[in-house]
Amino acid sequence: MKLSTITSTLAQMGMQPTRSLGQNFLHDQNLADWIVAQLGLKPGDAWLELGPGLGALTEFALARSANGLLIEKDGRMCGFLRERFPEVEIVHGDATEFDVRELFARGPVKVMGNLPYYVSSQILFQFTDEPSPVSTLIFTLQKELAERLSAEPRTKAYGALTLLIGRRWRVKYLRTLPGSVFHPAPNVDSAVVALTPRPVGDFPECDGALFRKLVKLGFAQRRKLLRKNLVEQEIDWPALCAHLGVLETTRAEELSLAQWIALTNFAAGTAPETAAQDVHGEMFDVVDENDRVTGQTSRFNAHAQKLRHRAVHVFVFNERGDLFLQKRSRWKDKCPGLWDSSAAGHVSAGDDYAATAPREVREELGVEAEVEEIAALAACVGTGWEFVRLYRARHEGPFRLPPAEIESGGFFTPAQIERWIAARPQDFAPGFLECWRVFNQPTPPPAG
């Protein structure tokens, strides 16, 4: 939109821009067109804008693509919007409060947005944390944000936002825009980035918790020696920084984010997993159509040949009667990348199905919990001819995800679950299809 057209917008509907909404205008038409451009949007692809205001990105996004979800915390301009683009959806409501879970059910989506300042970071953490359905993020930012996201190590502006976005989002600076495009103009230059996720290989997998943990650690204080604000971890500092090529007198803005990543692996006592999985190792039961043990073979030749054998799923629930979903591994050798049960595993070979359950949910959750069976679903093409007992337990987390197996992991409501699976089934892999079908089939009638 032109400055005159916000300007006597503005006017009729008898408003000025809130500076508690951080409400700042772009009124350059060529500079909008060239922010949603950046989204690479094709037709049908679903995207969302947060924070539209009179619709200065929407005209041109709509115009690419019609699958658009617009959040917009003002109550008038929403009224406004509905007018103006009365085939988009829109949600009345505070940005930094969107259940990104909502967004699962529409696929991989497309985020824009003139973020306030106040919220900025707010709003990244929360759509770019694990789990996240969105695969570009294009955000105008104040530049100083924009210049810690894009930071270089030894740099003032690099720092724990830096690495922590960083690990699982690649981030460009793509251009700065002076305070002039907006009405009323900022005090301060504001910038564009693009956020896409990492590819497969960029770095190694790592424990994202600990990570986590280990940066806002040695970012507490800036000035003191990494060791010193990771005093507390014993951590054999010698043997880390040989392990990592630094000087034991090493801060924490000098370690580059292959170094963070190489840091909490060491802390961990794990090496990086890199590799697909081994699948000729593992042994299996073979059985018959009645689920009795005829033999024993491979893991591999049990998938490869489509021989019935034996597996465990468990659904994990909170207090709030969520889900707790896993995505596997891109390194799994079946269904790499696909969201499964809480836990799930197979039966080895002379082992039985109530001692694999509890085993599977320490070894992929890193934690304990009572299992209660409440399913056996029969060997079909869907299960991967696999017989399954389903069960269930009940956890608040937080859970520690093994790299190699789990990609990242989260709970959802039974209705979040319902909607995802009936817009995305390819999202999911075939056996937890079906032991959500079972487990969601109503109980019969006691008989008599």
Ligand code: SAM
Contents of the next structure:
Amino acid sequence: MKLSTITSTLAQMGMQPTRSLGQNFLHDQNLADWIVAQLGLKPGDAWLELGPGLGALTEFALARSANGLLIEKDGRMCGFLRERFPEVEIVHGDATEFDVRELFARGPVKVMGNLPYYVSSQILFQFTDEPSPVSTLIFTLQKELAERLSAEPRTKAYGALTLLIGRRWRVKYLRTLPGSVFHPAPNVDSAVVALTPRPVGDFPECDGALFRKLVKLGFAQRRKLLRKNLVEQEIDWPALCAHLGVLETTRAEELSLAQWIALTNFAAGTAPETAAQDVHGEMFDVVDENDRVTGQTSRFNAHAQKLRHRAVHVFVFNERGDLFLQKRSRWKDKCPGLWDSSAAGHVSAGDDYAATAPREVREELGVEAEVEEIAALAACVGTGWEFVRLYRARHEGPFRLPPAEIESGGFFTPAQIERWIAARPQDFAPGFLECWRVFNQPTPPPAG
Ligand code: SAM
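If the structure you just shared is the form predicted on its own, then what does the corresponding form predicted in complex with the ligand look like?
Whole complex next, starting from this chain.
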């Protein structure tokens, strides 16, 4: 939108830009087109714009893909946008209150926004938090925030924000924008940044919650020695520094992301895991069509020859009734990268369902929980020729997910899962879909 069109549109609407809503409208059309081009939209791609205002970016995104969604807090802007772009879905609401989980049903989503400064950091964390359905983020931010996101170690801008976002996202500082490209012009510069999810293997895995805790503690007083900031963590400091190859007097800002991850794994006493566990030696009971044991075979044989065997699935609900779903690691031999039950696993040879279920919860989620059997599924194509016992458990998390097995996970409302399955069944492991179908079947009335 040209400057003259913006000012005349605002005049016709009888409104002044609202400072408290961060209303600075982009009036450089070449720039708007360039920003949208960074999203790499192809026809049909799902995209989301936060704070579209009068639609400076929106028109260029719609020209590339009609599959958009806008979230705008100012009702007057929403009225204007509905008239200007009747074909696009518009949510009149606060982007910081938007439930990002709703986006999974749209598939990987590209997100953009010339963000209002007062909520930029909050929105950044909200849309990058795990699990995230976002495949690319193009945000215009206050320049200082963009510099913090993309900073290098040993610089003033490098800090907890750099690392907390950087562990999962590659951040690219694309360009600086002077205030003069907006109306009214803010008195600070802005910058456009691109965030894309880090591919698996970019860095070793580590416990995300512990990483967050250590980074926050480490930078709590950034001039202090790191050893002093982490004094309560009972880390063997000389051994850690030797492991990281740094001086014992190192400060938080001197460690790279790779070193922070190594520090976390050292503190957790775990070796970094990147590949799936060795499962080749595993043995299963082979069973007949009535689930009676007839022999034993290796995991490989059971799957290759489609022999009936046994497995458990556990649905873990929180107090609100949301179900925890896990995203399987991309290294798994079966259903890599798909969404699955909270915990699931094979019954090993000689073992039984009841003992396996709580063990899977312990091994996959890192917690103890009582399980209750709620259904039995016969072996079929959908279950991968597994007889499955489905269990229910209750836990609020947080969970400790083994990175070699599980990439991420999160609680979803049953309604979100329903919509997601209806829109994109290909995102789910078939065994989970079978369990979900059975779980939602109405219970037959008692006989007689
Ligand atoms: N995208 C437009 C452009 O580039 O011209 C407008 C950008 S302006 C910097 C920020 C926009 O975000 C405004 O339209 C404002 O009303 C909207 N906004 C402010 N706070 C918001 C919030 N919490 N949720 C959604 N939109 C918000």
